[in-house]
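Shown next as structure tokens: one chain only, the form predicted alone.
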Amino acid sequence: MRKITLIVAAALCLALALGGAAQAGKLDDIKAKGVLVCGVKDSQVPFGYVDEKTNQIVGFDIDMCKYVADKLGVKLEVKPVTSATRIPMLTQGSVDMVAATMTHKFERDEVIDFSITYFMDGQKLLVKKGGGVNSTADLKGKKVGTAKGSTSEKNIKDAQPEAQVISFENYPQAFLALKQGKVAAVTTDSTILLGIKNSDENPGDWEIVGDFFSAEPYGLGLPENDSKFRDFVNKSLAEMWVSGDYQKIYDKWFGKDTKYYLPLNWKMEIWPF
């Protein structure tokens, strides 16, 4: 009995141990592999796109994970990721932490974790100008299109039910089949269709309208249950907002010398340190 019971307190303490080591916290990962890696857009200008000059990913989202990676002090490597596949990649550690304009959802909080907002923005429609759209009552009976796996896509069928919500991979396709005639606006956060029209060669042929119909509040995402990890990014967002350098950032592609100017008129959270 006395063997039997050796045994099993044996196989318990292994059993905890492999535990330990298969749930060992993200924090620790990074910094022994020297590397954080970032999920991020490659399309979505300003907060993550290719530069053409340098053949890099550079944006707003980019430059997130470059602080929280010199707060670390590993290099930074960045995956692209879609509205799709952010979060399975996220899930499956193919990456560790993923800037790409992310609403934070209690839908999404049950598969992974967020950071506090980072980015506050809502939702509105880029449609062409003159062409009889001003709000979502004019899309009744008309083809909308949007982000596969966004929430933009519950977001307009909720505002407008008789629409048609066409679902493409990413909004720069989606921006495409407007041009062609092919859906009547395309639909998504504020910032992303200023991005998309003033990167046309012809922005003045585009307009953006309505009213917010939603608001979204962009989080980044983490691995689900990773306290130690989650609470240093936080810290690290609440230090960069104190110290000034998320302006500095946020000016660098929002600021009133680019072609994406965009007042911040809201405040991140911050906790007493």
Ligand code: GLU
Second form
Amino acid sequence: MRKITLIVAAALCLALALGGAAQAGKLDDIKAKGVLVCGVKDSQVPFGYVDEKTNQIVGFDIDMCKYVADKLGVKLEVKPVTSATRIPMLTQGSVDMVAATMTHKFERDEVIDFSITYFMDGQKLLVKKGGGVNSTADLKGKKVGTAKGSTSEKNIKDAQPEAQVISFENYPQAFLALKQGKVAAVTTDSTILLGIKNSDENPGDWEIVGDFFSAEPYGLGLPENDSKFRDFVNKSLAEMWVSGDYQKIYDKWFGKDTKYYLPLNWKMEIWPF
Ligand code: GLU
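Switching forms now, from the form predicted alone to the form predicted in complex with this ligand, please provide the structure.
The next block holds the full complex; its first chain is the one shown before.
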């Protein structure tokens, strides 16, 4: 009996040691394999979507990943995630990092870690122009579409408890339901809504309405308890900001010459180097 207990205890110690070593070494792991695997959206213009010409996933979030991969001197591989799969994919180790319009909030921080804020937004509604819905107050007794596993799902329930929330795999599916008249609005972060509206063939048919009813600061999703990797990513983001590269990437996707113009009206938290 005592022997068995000893063997079990030894196995436990070994498992803990190995687990600890694996967790502590994400940065070394990535360097050793020569690739950073990043979980990104693939149907969310302009954050992460398939470029029809090249068939590649491109977007603002992909450029965030590319910057970190370049700093590490490794290649970038992207894997599509949804709002519901991004955290499990990170905890299971099928991606090293998540750049997928993900709000960092304390509830999520219990399972994974986050970088500092790299994008700021808030939640609004996308509706049919002139359809009579102008704010969450107008959604009483109406159906509203959003994505499974998002903060948007929870926020809308708080903002309008009398709406019926229908959750789809992704936002384009929720938009299709709006086009088919199955929901009265789509709700999520305003820039995602702007991406949906302005990449539609008839952008003028749709309207983004109401006040912001949540704050959505985005963080890169990182493995839990790996401070060496987290420090590296945070320093990369800070360097990106200070060097002006962040502004360049931002302008490429959200600048005046794009269909998704959004003035940069917040500042990254920069510690002195
Ligand atoms: N930023 C929100 C979230 O993290 C909504 C966008 C999304 O579903 O990715 O849940």
